[in-house]
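Next comes just one chain, in structure tokens: the form predicted on its own.
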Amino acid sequence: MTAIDEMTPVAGSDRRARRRQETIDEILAIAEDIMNTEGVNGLSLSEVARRLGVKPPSIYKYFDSLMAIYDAHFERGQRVHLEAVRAAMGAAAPGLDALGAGLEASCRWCLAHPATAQLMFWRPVPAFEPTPEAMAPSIEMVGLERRALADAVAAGQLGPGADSDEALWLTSIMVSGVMGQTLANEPSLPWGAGRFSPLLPKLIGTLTALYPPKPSRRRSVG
């Protein structure tokens, strides 16, 4: 057997794996398009199959259920969203600047991917429960936000209570409120325009009132 013959099975396997992944990517892209036009609950295996140009049973070669498509799309969205948030926070100064940059990047991403954002951060499909693997990027994102809050405390930008679950929940409520209002009322406006998205920096600023930093001690002279 020649060296080429020895490599042929591996090459063939690689091609099959590549084609399979390409089909999975196409299915997920179709799923997002359907959700964007028909609503997150408008997704169906039959419509995915129709747009893919195959019979519905063929989809089961790649996903064993509609919930599996939701889960794969959820995980992919979480990973891409995480990278957008991580990049924005990494380019900002640690603390409140990083927190604000990350939250704004999150909102911008959600506005650009409204159906995926709904699947990720709301509960539009009551029967869908993401797997632990799909949730992992979200947990990592929460860790980034907690680190930014801790950095803000360490820098004296916020008081000690800001490094807490409560502060994380408040931050989440701020973002989901702004994002929910924007998607519901001004989805076609660019981020930073309209009534709601410009309020995010002001809401983040309320953290200093909720968790006031300790006053600095000045050494007396004389």
Second form
Protein chains: 2
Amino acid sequence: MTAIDEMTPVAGSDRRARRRQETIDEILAIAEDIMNTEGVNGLSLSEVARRLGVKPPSIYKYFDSLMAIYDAHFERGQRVHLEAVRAAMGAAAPGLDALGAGLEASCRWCLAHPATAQLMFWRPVPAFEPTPEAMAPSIEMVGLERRALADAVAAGQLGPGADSDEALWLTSIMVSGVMGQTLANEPSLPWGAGRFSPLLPKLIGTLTALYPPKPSRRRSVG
Amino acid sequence: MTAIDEMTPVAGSDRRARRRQETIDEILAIAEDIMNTEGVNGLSLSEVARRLGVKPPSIYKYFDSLMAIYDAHFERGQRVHLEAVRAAMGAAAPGLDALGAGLEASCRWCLAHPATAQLMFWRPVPAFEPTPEAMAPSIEMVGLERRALADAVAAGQLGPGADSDEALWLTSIMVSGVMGQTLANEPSLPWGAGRFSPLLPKLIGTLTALYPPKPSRRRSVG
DNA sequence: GTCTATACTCCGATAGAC
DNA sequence: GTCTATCGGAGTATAGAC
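Counterpart to the form predicted on its own, namely the form predicted together with a further copy of the same chain:
Next comes the full complex, this chain leading.
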């Protein structure tokens, strides 16, 4: 539930540009705080200004509109979330391990950024439509998961049917289900506690039952 | 996406009381329409009055506040949803069939009433806390599912571990995942179409892999 | 980049006449 | 049970002085 803090590097090392970027970062962090406490729809330009210690018109020097703040936060969320998942997958063995590690990292990140996760994955603000640029990281995200499934098939951990859109959608349903129930019912419990989050590994394990590998020549099975 | 229409029977057959109840029903139907088009948070007393053809103060003759409208709609949603699930389960064979039929009926109902479902299961309005009376049907709902799991164990369709809280939570995760992905990504497709809703039976089927029945003396296996 | 001032629209809710 | 009138507040956004 801490705000995304990201030291955005600034192109020219101009002091003014750096100061400006800091203000933008601060606005986005405040916006996330507001959404976490007031709900995603509770974000307002006026409240951002109030907490930043300026008057509402000043915000327009940094963002064109309230929706622009939503969009910038959405884009940043997608990007940081993607990096968290990528790092977790990279630290695990390719295949099922990487898939499980990535999905757990995704859930942990969503639990730490509940409002951002809702904005990204549940679209509770009808008036907000993310720009294509903001959506870009999510395409890469799908690619990561797809590759992990293919690796699992290549390693003999899953049957060939797992290298498919269907398997991808099944995993997204499982993660979405665990996250949805966790965020709605026990948002303040740490990951691994409560009724739902401990069940993620068991759910991912069902992929093995859904796409059983050929029993011959499989690697690393206990 | 049609509004819940419910002919609420009125105690005394007084004409005035009947007319009043009709107005209340109409207000709730309008409220659902507004939430379906403007988002759950987009509900406003003024808009209800506008569509009903009266001035905002008149609404207060029927509901004490905006939150009272949320609560009445929440309570009605829980009740009607429960009845839909109960009917579907009652028409199926006890055990896994009834469980699957109930969960599918639940999903179909949620897809037909997306805003109500979000209000009931995702709580997107932070200022709204349902009253205990409004929550009551959801307890009965859990009982129905729990009984179906127990029946499935008794019938030898699932192993004894399925008569458990864990199995209950797993099914709720599966349903929540399918519904969340469907409502967020393909809310206007009919049930059974698209990427996610066709996968519900497959997910429920994984219960058999998670809680395998004793291979002896099982009934009705293909 | 900050501010004041302003224009505008919307909201929930209440008082009191009819 | 309807209305008018009103209160008090919220919000987004722009114009223009400094």
